[in-house]
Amino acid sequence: MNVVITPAMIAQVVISGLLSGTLYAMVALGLALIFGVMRVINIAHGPMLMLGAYVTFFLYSAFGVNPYLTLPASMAVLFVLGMLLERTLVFRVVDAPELSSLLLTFGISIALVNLAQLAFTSDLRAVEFLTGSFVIGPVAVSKPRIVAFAFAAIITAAAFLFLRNTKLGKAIRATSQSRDVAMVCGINVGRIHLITFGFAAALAAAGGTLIAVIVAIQPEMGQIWTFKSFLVIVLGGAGNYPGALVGGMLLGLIEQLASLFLTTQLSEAVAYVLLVLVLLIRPTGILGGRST
């Protein structure tokens, strides 16, 4: 049976697409951000996103907080406990072969996966804070999404004007511009990789938070976040942090097209198809490497 394909659902998925592309846009943001300033491969990004639900999961259900109010808390327990790892392990492979970072995140996101498990159990739980849609003419927009949406942009803009307008952003944009010229011109060099790994698993946390209002957690849920921010970054040019903007917009808009032309199963598989083309034609992605 074939299924006519209206303007009213062409304009549907494109909305949930750019709904969905500012909280990749966001979570990616953390990725670019370590690997652009420490050329470090972090594979443990996706479960410190799944930490920072948890933290809104418990806060909501343990004291009825408000999930979305729970953003400041999971940022900051997130942010301490990724000074906390870069501190103890991930400086170790700051001048190693990528390989080897690769290898330590792998590690790590293994660790907290199965220590969630450990502490948390493998059940699914949810937060049953805001259902239901808003109806725009023929468009039904999720209701939690485009909360998501709101605070994921304000988060994301918030994080491009500390980047570009503080002392501390200029700092951590030349160390990934020129690691010795930092150093030369008094930056610590050792600080600005402490904070951008904390700051990096912050901006994961958030999207833990806004994701936990939208979709069942459980302690494997990180990992697809990972290879998403993976491609978004992929998309968008390594290290390149507009790029992770770009990235996780046009990754948003394919996902929801390709569910809306093609069956389930080819539909997942679209994102590793676009990553390995990526790879084959532009792995320098869209807007190139590195930008400051």
Given for the second form:
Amino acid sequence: MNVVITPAMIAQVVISGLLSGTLYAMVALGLALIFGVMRVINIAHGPMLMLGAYVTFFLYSAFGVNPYLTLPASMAVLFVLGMLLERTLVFRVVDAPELSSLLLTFGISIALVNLAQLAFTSDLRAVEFLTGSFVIGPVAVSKPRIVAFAFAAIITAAAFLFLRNTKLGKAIRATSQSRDVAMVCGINVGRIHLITFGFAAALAAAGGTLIAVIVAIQPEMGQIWTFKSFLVIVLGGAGNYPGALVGGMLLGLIEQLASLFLTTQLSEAVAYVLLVLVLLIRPTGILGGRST
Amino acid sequence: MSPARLFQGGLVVVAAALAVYPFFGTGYGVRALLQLFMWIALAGSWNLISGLTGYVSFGHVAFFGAGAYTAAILITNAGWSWPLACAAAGVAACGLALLIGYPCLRLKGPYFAIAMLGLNEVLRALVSYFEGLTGGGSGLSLPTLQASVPIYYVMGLCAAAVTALTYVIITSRFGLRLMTIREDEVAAEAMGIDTARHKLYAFLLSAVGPGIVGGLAARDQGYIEPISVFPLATTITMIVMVLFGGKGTVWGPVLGAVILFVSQEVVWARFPYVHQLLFGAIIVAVVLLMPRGVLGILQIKYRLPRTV
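Please show me the structure of the same protein in the form predicted in complex with the partner chain, now that we have looked at it in the form predicted on its own.
Then the entire complex follows, led off by the chain already shown.
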């Protein structure tokens, strides 16, 4: 295979990589929060993103709402749904062996996808809102991706500020550092679990809304996001929230780089090979250890 | 006669009945039983890694698909006979398991589960990419051969072998070590168990069955394509069968496979659209309400031995 790399191509890779990387970071932050606070890997994280995308699609197609203005709505809907799932099902497996929580969220995940197929059919849906690209010199970036990046960056920054500065954010971080000590300090850990789950679902929903304008919407679009979000966490180091940022950027860059050399089909496999390699060489992630 | 003798006698009768069935059974009956054998072998194999060690494999169908493609390619391109090709399929699945299991099973936690979640998609992408060998998206047709009855016997042997293997493992020190890992991995390590190696062995054993069965299924159907041999639904069905029957037991996967297969044929075939929803609900319900499955409940109620 002969590929001539020009500086313009590098610029394109870097820019596209960072744009999609921000989106990865935002969605993965949700998964990382649930894992950090509850020690549960939520297999249903991707399907929640799918539901967020459908909220946007229906608000857009039924009422003509600007898809970006549906962000609060999709986040709110999934925040509530996330809390409902936590309160009815997930809280029961927080202290159970890993097998239970993985299987439970897996069961929720396939049920959600099937429900979406029943309710929304498997037809591909699209939100055709923004089209075309910005061209700056040799680099072209599609407009929805820029807007998605901007929103994702704002939401991710807001989430970090919330975690760092507010009392609730501190309580969430404290719970993920040590549940027992948090409890002793008077934090209602059950409530923190509830809020974290809702918050994480809202982050996934934001991702769903933003990519609804970019890719086709269908009930099975979510599962790959569970996998990619997990990969982002592994790249950044599990339990390390800023690591999600680093991991997201890395995944975005590597995927874009791979798409230069490989066909679309093969670049799907890149993320996977990456996961196995990281687990083989540096299982603690690029940033290493556990710290919040 | 003691209950154990009665059970063994019953087993012999069932095995004998199944062995002579093709001589006077209908074509449909043979096909249905062949499918049932396949599910028993698949569910039993998933039980070997996930039921015994507690490490959840969300992508076990990957071994089925890898086996199907290995056998199909060897039969069509290299002209191998199907029994040999299916044996090679088992070896290939085992090799794939080594490739994935070695990096992922050294670690504790959900790494392995997620790695298996992605494996399926990757294999599907690879199969579509290497069109020259695999036929890509348009699939691969095997030379016609009427071999339903021999495949019936081999598939039955596979189901029996996986169940027997489970029995041997559960009653061995190796099995005890695996279950120790499941209950408390740190304690297992403290007792001197090489946990990574034990998990890997269990995983390799759990991949062989799906590989061979995948090869047999490919030969039986005569045509394979990426979506037909890598469906997530197959993994889900395996998991549901084991959980429902009773994970970590010898007869749980068999019981689960029989109950779910029969109800699938009789009832759910009429409601294909809610299939996954139902399976999702069963998984959630079993995890929350009866983590030991049907057999687990029977074990407690009738004080059955652990080796059932």
